[in-house]
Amino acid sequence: MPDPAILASHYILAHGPDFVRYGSKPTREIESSPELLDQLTAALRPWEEVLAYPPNQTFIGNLTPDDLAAIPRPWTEHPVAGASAQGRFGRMIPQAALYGLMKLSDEFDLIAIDAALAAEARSALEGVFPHRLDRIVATPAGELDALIAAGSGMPLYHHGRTAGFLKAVHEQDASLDAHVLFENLACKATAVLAVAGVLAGRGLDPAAVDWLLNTGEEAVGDRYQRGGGSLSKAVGEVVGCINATGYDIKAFCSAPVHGLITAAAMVAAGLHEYVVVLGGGSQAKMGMKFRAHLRNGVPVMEDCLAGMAFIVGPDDGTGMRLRLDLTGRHPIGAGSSAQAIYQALVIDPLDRAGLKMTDIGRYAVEMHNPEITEPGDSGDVPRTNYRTLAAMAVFRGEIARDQMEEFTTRHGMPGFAPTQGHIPAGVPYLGHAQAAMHRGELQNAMIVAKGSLFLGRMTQLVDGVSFVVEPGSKTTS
């Protein structure tokens, strides 16, 4: 049977200023104090801003984590020079855009937006996603404002000014609420283009997909199966996957690296060619920390979705090996502290084959953008994971404790990712890892990942899962 490979990565951001109103905590909020939208609103960044902050321009492959941890921070205060939406491995759109990859994935005409909205949308998408564009079309006017006025769904908002609206589905049916398919219809959309993108970066046909798993956080249903998909066929019909089906993996934060052993699995049995495994973005995440940005007197950061997709298939010397043999898991029985994790996690598939952790060239964790995580109090969450992992290696005779901080330079790297979960979890490092091994420069890396199942009120258990890539069996620098 074929050795399993990562063939190939691909990352998006869009810029949803206006969304961040309709997250999760800004909702609860603003509703009980109403005068906090206008002080959200202006501090909202611009796109220009957006779109040249380093860490961004990391995610899509502009710059690498080297790159960026050579950048003083704040990295608010040090722009990109020329910073380009197209990445080596991604891409980044503007809120239009993402409104256009909406409203060509909506298939019951959920959304309605005004005709200036139309026609910026397929502007924004010509040559991004130049597909479907005929059913970016605009609502009359009058239907719209009567949509407004009855008030059964959601205004929507396109630089601060009502553009459209969600109509709502079901009023007794929490999961067809109009926030929920909002919700869900951001996280397709940007799934979409995601696996556009890596199909496209590869070259392989969308009808060549064998299976899609879909790894984002989103729960879609109704009320009598809350959560039950298939949000990767969905995303799938809009791509071309015409001979692919799938499903969609449920595990909090660690979701993607579970999607993409199972994907390895599934190749190396023999059972499926391509596996694209993906994840939209977490709307119900965006300006999850505004209170603390606000008093701290820092943009709200967190106005962007990602989106990422990974084509999994045989390899053939131009991808990454996922060595199966070398995957971690986080047994039930293991223990909770973050020694008890890691050691799960890194340690033990690690001992397995008879290796040290100075053996693993990276190591991707956590990889929330401390700039995001620093002012809500949560710290630097890599840095954190990086200084427990160089802990280990001090206690288990690796290195020195003064070699701490050299360990954690040498095989951490800044955290660079959106806080949406699933998107941290390590693999926003694969295209790095990926282009770091086609030049020679790196010859394994682990990804790890973490869940907190605690947070569904069913276990007090955490979850966490790890994989090892290495160069394929052709890959040359």
The other form holds:
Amino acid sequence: MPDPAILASHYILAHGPDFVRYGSKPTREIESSPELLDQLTAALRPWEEVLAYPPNQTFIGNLTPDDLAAIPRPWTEHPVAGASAQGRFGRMIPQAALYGLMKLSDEFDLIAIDAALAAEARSALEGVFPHRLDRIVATPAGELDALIAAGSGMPLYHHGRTAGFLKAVHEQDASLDAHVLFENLACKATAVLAVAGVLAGRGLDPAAVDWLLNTGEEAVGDRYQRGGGSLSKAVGEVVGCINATGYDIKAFCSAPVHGLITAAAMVAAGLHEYVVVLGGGSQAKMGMKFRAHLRNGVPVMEDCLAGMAFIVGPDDGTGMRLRLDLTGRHPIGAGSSAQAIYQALVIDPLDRAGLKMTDIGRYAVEMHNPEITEPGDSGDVPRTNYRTLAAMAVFRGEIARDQMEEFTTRHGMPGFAPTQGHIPAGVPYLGHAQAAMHRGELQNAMIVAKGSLFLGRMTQLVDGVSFVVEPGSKTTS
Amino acid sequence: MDLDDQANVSRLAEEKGTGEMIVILGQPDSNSAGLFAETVTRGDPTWAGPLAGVPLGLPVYHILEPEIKAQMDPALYQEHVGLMELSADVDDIIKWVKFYREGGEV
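Cool, the form predicted alone is there; where's the form predicted together with its partner chain?
Starting with the chain above, the whole complex follows.
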């Protein structure tokens, strides 16, 4: 049986300033206080600033987490000179391209856009995305005006003007409400770009993919099976994975790590050769903390949709081996204190292998960008997690109390991912880990994800999973 | 503080009266602990929840404060809070919770 490996990772950011107003929080708050829309709009960043924002450049691979750590905060005031939209393992796209991807991913003619947006979208995707560009067509002006006037759906904005419309499918079905379809289509479109990118980056023929595991958080389905549907095949269809099927893995923020472990198990079992794990962006989470950002006089930074994709296949020495014998899980009976969670996710697998915490080169926890979360009430999430890990190392007698800061710096990193639930959950580091292993700078890394199961009100439990990666077999020999 | 928690605090205060209530926080950093403490003393500073404009003035403590620690079983405390006690910036957290509890001037 083959050893499973993560062969390639790809991360995308789609700038969507006019999508922020449709985030769950902004929608509700603007409805009750319409004057907030102008304040929100005035606090949004232009494309050039978003492109040069150091955490974004880190997310797509042009800066390492260590590079980011060396840049003084606030990062909003330290743009990266000569920033490129093309990352070493990712890409950023402007809003017109995002609309274009949604249009070409739209199988039910849900979205209508005007001629100017269609032209801008096609031009923005030229040379960036190879599939279906001929589907980015405009709706005739008269027809679009009639749709908007009829009002059954939601207007789409581009640079503040009404540039399109998303039609409601079924007035009485809340699961197919225009807002829900908008979220699902945005998730699909960003996943599509990430999957196309990971396949192109690796040079893997889309037809060689056997299985697709979507790990995004959107609920696809109609009123009889809200959330029971799947985006996996829908995404694979757009990018030409004609020999693949797949399903979605739902586990809140920890879904990508569950997905990667599942994919590795499929490869190890010889069931499939190439499995793509993917996740698109969460439109509902855009502008989630905009009130806190406005209150603190900082830009509204939740202005991008993220997407990511990973190829899992047999270890050929070019990727990172995923150690299925070193996975961690948070069982139902474990308890939900920080101690209990990290004991289950980090300590138990290490103990099984006779490893110390300090034997792991880098830990990747929830990699939320602290600049987004600190103005609200969430603090610096990665730092809190690394301090907790350091405290556990003290309890275990591996380090002294006065070495906690050093542990945090050496084995941790600053957060650089947008606050889109499953996106920050450890996996944004995989691209960096693979690069660091190829440079010979990293011997292993542990990816740790936690999920807030209680949010759905069906249990008070949390969830969590972890795995360890190490250099592929040929790179170590 | 999320809207559900604010609603719960508001309901309890209404039903039982604030004289019988004390709030114990468990936030891992001073920023969020301060925001929660402010919410249950001066009202929701984000003006989003049921406690917006409702200065309940509740006595608020953090679980890391010595007054609270002294009242708990040491073994249980160590098991559930020991890690946080070691990893969190305890002095800064206490400073901000105390600031709001004692009605400090902004």
